[in-house]
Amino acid sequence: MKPTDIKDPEYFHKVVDCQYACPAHTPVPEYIRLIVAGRYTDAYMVNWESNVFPGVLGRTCDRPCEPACRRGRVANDEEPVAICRLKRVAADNKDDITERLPPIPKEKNGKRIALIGGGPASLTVARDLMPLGYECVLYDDQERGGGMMRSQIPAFRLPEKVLSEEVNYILDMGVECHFGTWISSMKEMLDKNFDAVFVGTGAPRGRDLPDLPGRKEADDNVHIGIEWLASVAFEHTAKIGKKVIVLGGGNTAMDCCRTARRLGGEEVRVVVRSPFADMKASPWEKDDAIAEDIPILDNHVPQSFEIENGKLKGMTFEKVEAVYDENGKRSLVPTGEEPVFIECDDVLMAIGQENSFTWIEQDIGIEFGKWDMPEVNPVTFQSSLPHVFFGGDAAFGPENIITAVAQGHQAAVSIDLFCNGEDVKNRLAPGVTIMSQKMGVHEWVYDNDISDDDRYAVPHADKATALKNMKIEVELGFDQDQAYKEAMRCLNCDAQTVFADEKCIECDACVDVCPTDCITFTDNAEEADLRQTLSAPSNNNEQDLYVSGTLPTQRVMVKDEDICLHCGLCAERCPTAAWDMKKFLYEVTKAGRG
């Protein structure tokens, strides 16, 4: 193998697995260390720079960082650090941050940007462009900002106060807001002569089962999940029948069933086509639903709505089993058992979401492709009409808040470049800082002790009390003591082990002291062979091998990045300081930077 190019910013970025997995590339170990130090406001601002909504995401994020966490692979406890809930700790314990927010120029730059939709993507664009002197004009059909964060996430998961605070940090920058405004024509928007238009309207249409027998007759008691959640959020709906069926296996279905329990549903069941393990809902969302006495019936395919005397009586389902071919493709095969009838008063359908662009005329230059989605460049988020950009669920279909934020950041970069007459594809590389953590021969700036603690459970409110009130937040969050202990489980994966070939005397002291056998001095070979001849075979091809240049004995040093604990013992033991621990900070370029 060729020597590893550690000057490539993406090399060490990939080693910080949590940050690499985060769509917004939040520097996770950096803010966790600040929490350990009790610097909650600093930790919050590190988050705010990247993910914009730390208090919201600390409660509702889909947590792509946690499955990537190295702790779950190398520390024998198989439980990642509670990264998401530590984000909430920073938000819950921060001081007033208004003085830390970027100043907004009184003299504007003359460019006006339309933001259609008031959700996380549009708000992120405004957050990045307002400090640069842009005038941002936001349109949304809801009465308050937040988009799907306000209309689709129940208050018992995301308190209104938390959401409004973080939304208002952005709106208070001077965004011109037109709430309660329905945009019915893109052509009319283009006639307003904005310098750029950003579409962040989400995926506002819930899927239905219009062809299922009895659907039309049952209409009064069948509700589209996201529309029903919005009706509850804006207090237009305050009750539901005692017996409720929720169709669907995603997070929206989990929100629907838990909301139904709080509005009077005594027998609430989730019914899903797929096996339980294949459900799209996050594992913790399923756990929370089950903890509230909501059964999940898997492998049931809806057959019909049953009507009696003109009123919904229940639903009939066909039982199936999942069969997987050699490529892992799943088929749902009927078991041949008798259909299952489930009695109900109401049905909530949470079987998916779709985009709705009926308001965008077909003759204005915006091209549409598969599934009637706009043709959008996945890097620049520019449409075929150069000054119209898309982001969030409106760009590529339903995802999550953190993805919408990440896309909003990149769309803002493009809008800024476009408005300045530059090529939107000419994007700057991310900012990278790498510095030694040495304080002495055997001392480091960071705490390199490895905690043996198992993951700490987040306290919950009393179930009986929580089920009586939509406004009671179920998760209570870590207190400062719990947060400290959980944060100490972080392995500081951004403290990189950096090897200097010219200093190495090949004494193998680092090999002897390494607790995971991740360092090997060996003859070079092709990667597949090299992975199998290391001290511990390296079978995770997703993570790189760190390969040195040729050493005096013609051997090379090979380190398996996958299982390194970043403990620094190699650097402490090395008699020539060939190893050093260097903190690597990776920051995604934002609009106007550089």
Contents of the next structure:
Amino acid sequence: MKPTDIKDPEYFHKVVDCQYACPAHTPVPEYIRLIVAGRYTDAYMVNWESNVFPGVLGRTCDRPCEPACRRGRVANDEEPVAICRLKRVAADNKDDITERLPPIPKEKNGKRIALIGGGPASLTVARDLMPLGYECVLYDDQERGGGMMRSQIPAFRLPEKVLSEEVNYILDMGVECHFGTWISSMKEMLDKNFDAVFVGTGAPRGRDLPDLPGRKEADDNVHIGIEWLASVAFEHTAKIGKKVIVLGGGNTAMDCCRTARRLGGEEVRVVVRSPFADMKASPWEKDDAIAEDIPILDNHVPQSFEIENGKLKGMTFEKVEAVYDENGKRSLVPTGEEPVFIECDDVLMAIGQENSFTWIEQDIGIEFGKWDMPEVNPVTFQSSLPHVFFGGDAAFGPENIITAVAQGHQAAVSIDLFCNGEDVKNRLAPGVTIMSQKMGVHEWVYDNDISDDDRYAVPHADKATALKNMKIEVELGFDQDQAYKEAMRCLNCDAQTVFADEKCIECDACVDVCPTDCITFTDNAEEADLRQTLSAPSNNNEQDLYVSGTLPTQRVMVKDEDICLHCGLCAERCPTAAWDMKKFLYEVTKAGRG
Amino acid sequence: MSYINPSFRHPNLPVNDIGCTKTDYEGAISTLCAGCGHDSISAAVVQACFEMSIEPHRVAKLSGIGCSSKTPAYFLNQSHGFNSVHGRMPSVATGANMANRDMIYIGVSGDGDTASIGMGQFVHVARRNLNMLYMVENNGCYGLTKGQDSATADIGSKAKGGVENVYAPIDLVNVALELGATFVARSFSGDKKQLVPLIQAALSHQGFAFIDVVSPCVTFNNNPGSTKAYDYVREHAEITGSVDFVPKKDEITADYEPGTSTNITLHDGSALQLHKLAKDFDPQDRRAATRALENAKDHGGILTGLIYIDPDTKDLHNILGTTETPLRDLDQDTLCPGNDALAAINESLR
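Just the form predicted alone so far, so send over the form predicted together with its partner chain.
Below is the entire complex, every chain and molecule, led by the chain shown above.
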């Protein structure tokens, strides 16, 4: 293999598994260390810079960082660090941050940007552009900002206060808001001569089953999940029948069933087509639903709404089983068993969301492609109409909040470049700092004495109380002591092992001391062969091998990044400081930088 | 934080025949200087014992005094250990071995502990052919007392202080050969590929197995001008040949050109396959071994690898005709047969 190019920012970035997996690339270990130090406000600001809604995301994030977390790999029964809930700790314990928010220039730069939709993507664009002197004009049909964070996430998971606080940090920058305003024509919007238009309208249309027998007759008691959740959020709906069926297996279904339990649903069931394990909902959301006495019936395909005396009385389902072909493609095959009838008063449909761009005229230069989705550049988020940009669910279909934020940042970079007459493709490389952590022979700036504790569970509110009130938050969050203990489980993967070929005397000290046998000195070979010759099994091909240049004995140093604990022992035992632990901070380039 | 040793190990470590991973053969974290050759030797012992599926409780680690003699703390935590008086490890090993012949004895010593204060003990344990592995971690200096030249330092070799050594060195390999040691090898801490199979062969050998391991002292004797520095040893090592240790259960698979390799069956049924680099070298010929040593020395080379082996040898127990059973397994009557038995012995001598 060729020597690893550690100057490429992406190499060490990939070693920080959590940060790499995060769509917004939040520097996770950095803020976790700040939490350990009790510097909650600093930890919050590291988050805020990167993901804009730490308090919201600390409760509701899909947390792609956690499955990626190295801690979950270093032993067979290890669980990842509770990254998401630590984020919440920063938000819960911070001081007033208003002084730390970026100053907003009184004198504007003369560029006006329209933001259509008031959700996480649009708000992120505003957050990045307002401090640069742009005038942002936001339109949303809801009465208040936040988009789906407000309408679709129930209050028992995300208190309204937390959401409003973080939405207001941005709106208070001086965003011109037009709430309760439904934009019905893009053409009219373009006629207002904004310098750029950002579309962050989400995926607002919940899927229905219009052709299922009985659908029309049952209409009074059949609700589209996201619309129903919005109606609950805005307090238009306050009750539901005692027996409720929730169709669907995603996180919206989990929110629907748990909300139903709080609005009078006594027998709430989730019924899903796929096997339990294949459900789209996050495992912890399924756990939380089950904990609230909500059974999840898998492998049931809806057949019909059953009507009696013109009123819904239940639904019939066909039982299926999942069969996987050689390519792993799944098909649901009927088992031939008797159809299953389930009695119910109401049905909530949470079987997916779609985009809806009926308001964008076909002849104004915005090209649409597959599935009626706009043609959007995945890097610049620019549409075929140069001054129109898309982001969030509106760009590439339903994802999650953190993806919307990440895309908002990138769209803001593009809008800033575009408004300055520059090529939107001409984007700056990420900011990288790398700094030695050495303080003494056995002393590092970071604490490498990590905790062996198992993952701590977040305490929950008493179930009986929580089920009585829609607004009682179920998860209580870690207290400071628990947060400290959980944070000490973090391996500090951003403390990179950096190897200097020319200093190495090949004494093997690092090889001998490495607790996880990451390091091998061996003859060079192609990657597949090299992996066979390493000290410990090297089966995780998604993790890179760090390969040095050729050393005096004609061998190379090969480090398998997979199970490295970042404990620093290689560097402590290195007599020539050929190894050093260096903190690597990777910052995604934001609008206006450079 | 100082000297942490994380508790995590690679989750997919291979398991040996007795269900242990390499972790089960580890010791405490080393307190020697960073980069010390001795730590590599400890790691080689761990590797060798793991691969041989040795039950840790069957091993006794014995040592004297010095940096080298600290190392038994850094491997085989679950084995027995005895850290003896300076230079007196061989006596303790002899006593232990006489009492329990079923154990595996690993003696770790240094150039000071063996070639100076312990020289008298060393020569006698070698000539008695005590069944043990005797390893000298040889760095040519007294690291624990700030790097004075030891008795194995070569003439003209300079330690960190910069003064040339003026005394003739003791070549412990030569001494061991001269005294009739039945397994003699030299290796280098920086070459585990060679060292691990040598340790395995030595542990399988039924008799006195001596390995002189050149082990650079990074702090006091790893400078230009030193003949025990990493660079110097790498440049001047001349190997007798590469050694493959083949456990009893495995078949010899490596295939070398006829005439270049020798297979030696060891007492316990395992085998050594020596791939010779010098055609006329025969590790079972003591004279050839001495010659090879002298030849290497003539042009400043350090001969490493297996130098001599006599696989069909009688160890001290066999020489003395002692009981097959470890003393601790004998009952009181057998150990102390009483007055009548004593009288009978006395009578037979009259």
